[in-house]
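There is one chain below, alone, in structure tokens, taken in the form predicted alone.
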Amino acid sequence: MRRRFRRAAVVVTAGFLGWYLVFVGLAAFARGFMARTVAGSVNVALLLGLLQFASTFALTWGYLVYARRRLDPLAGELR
């Protein structure tokens, strides 16, 4: 159970930190790209910033599904 939890936690954390560091790196070093207009007054930076929130909720939801399917049955067996 610890191995499954640790593997899931590392994968989710690495995915989120990687995505976040890409966003910060683009904001710091690719200002021209981030300033490109996508639609109306929405630029790439705003779109990627909103995707940060969406990805946070998606990763949380994915982890909850994983925990219910894989970790909770093992915890039940231990009890």
Second form
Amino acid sequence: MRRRFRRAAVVVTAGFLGWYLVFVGLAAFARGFMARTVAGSVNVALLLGLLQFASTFALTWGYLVYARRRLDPLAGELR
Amino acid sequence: MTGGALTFGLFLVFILVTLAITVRARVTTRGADDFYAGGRTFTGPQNGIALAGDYMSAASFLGIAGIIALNGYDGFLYSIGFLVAWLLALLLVELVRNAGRFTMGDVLVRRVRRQAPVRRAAAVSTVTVSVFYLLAQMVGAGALVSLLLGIHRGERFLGMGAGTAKTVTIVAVGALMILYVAFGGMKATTWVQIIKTGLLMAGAVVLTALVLGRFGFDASAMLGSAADASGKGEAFLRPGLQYGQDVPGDAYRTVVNKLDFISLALALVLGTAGLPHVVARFFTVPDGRAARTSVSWAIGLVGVFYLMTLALGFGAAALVGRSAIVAQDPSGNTAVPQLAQAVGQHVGGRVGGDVLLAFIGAVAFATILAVVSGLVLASSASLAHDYFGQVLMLGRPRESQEVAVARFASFLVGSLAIVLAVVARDLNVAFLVALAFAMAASANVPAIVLSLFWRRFNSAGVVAGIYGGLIGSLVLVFFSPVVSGKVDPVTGQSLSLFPTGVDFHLFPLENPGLVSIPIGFACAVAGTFAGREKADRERYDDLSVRALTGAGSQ
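The structure above corresponds to the form predicted alone; please give the structure of the form predicted together with its partner chain next.
After this comes the whole thing, all chains and molecules, with the earlier chain placed first.
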């Protein structure tokens, strides 16, 4: 169970921290790329920002499902 | 003046309702469980709403929208950091809930041999972070309320000028927060928080709908017109207007600016899970699963809210305009109230504008009150439970004694915050919020994470990590351009706390996180090995079973 939780924790942490730092790095060092227009007044920076929101929601949902299916039953057994 | 009177009336209604709740909560608050953790009877969703409320301070409601209104995209970067941070909280919340009882100290002592120094360090860190955060909120409250009542720049309300109004507001906010906490404990604080979140979300939804409606629900059109109105064109919609600026011809400054921005981003993301009032709220639910549910609710609410700050910020830039915002408040804190007045006027004429302005003003006031109460509760709980109960009384106080001390501690912490805030009422204290996040990330997060995941960790490590991170971030900020040596190149005015001419800054970054977070972790590891005390393997195994399964937790 410890192993399972740690694996999940590492995946989620690496996922969100890595992706967030890539985003912050782009915002700091890749201004030209971030400024590209996608549609109308929407540019890459805005789109990536919204994707951060989406990925946060997705990761939360994914972890909740994983915890309910894979962690809670084990915890129940161990108690 | 009708606007000011209406705002004031709504303040009073909110205060009366919350005081009634406090009286009710006082009646049902008996033991330590009730006082510190609201009797652990709150459901996951209820606690999630309160958790979101604790997090969405006036700084994020008015501040972020203000930064977006003035600096465009860079304010949005703040929103993203504030939201993404919750994923770390989601992973830790169950473990912390299961391992602890009332405070962060409870979690940290679960597996060490020597309790007293760990408890003391936890109390010091909790109170320090809380007081800095409190100070920022209360000084902000003073400035904000005098703006909302329309008594900045020489106008008067109930015979008060702006200076008096600031002091009166700070004292009133302080007195109310002490009342909520000392009498109502966690129950009252949580209900105040739930009501406030409801008001805040309702206000933000109405404003967002009205703003988007003005642009025919075409977000791209809103962005375009915000960029046009800002006078900065497309650059307004890109990163880099405020953070990580490029300085042409000065590679050193450019790199420093970018590192400073990354440092801020790091502290925002890692600090949340260590904020004392957030951690305290992990314990108000019956079990680990409810704790997980509450964080997922908080993520949903915070996420939706920060998405709306986009509409509020860019909407204010487009509909109110930069010059009108800066004329009221140079840092943009009044952008949202001004936007409310503008869209209200469009819908319901002068009266509509006044009503919406008054409502948003009252929401902002409620927000400040609720957040400061959470902070006072977290620090008085730590003082009474960690320091008084476990260090001074060696873990043998009567429960009634400990709760009495907690009530008294909330008077102490609250009064200290009032005095400091009155003294600092005219300073620009915005950096204090960033400092509090950096301290939480450098002192509390390493201790919590290593306690839960590192088998070899011991009490010397906890103590070294907490003090190292705390002192590291304080010292770095003291020697940074925030305190001395930053001068506006155009006007020659000082942008630091100290006036022009005083310059002892040695550390180039304004946000210490990039350096102080590694310092916190390094001190924790070094302390562990220097301490030579053997880690207690059995207690660590106990802790991991309890943390993961919730077995034996209360």
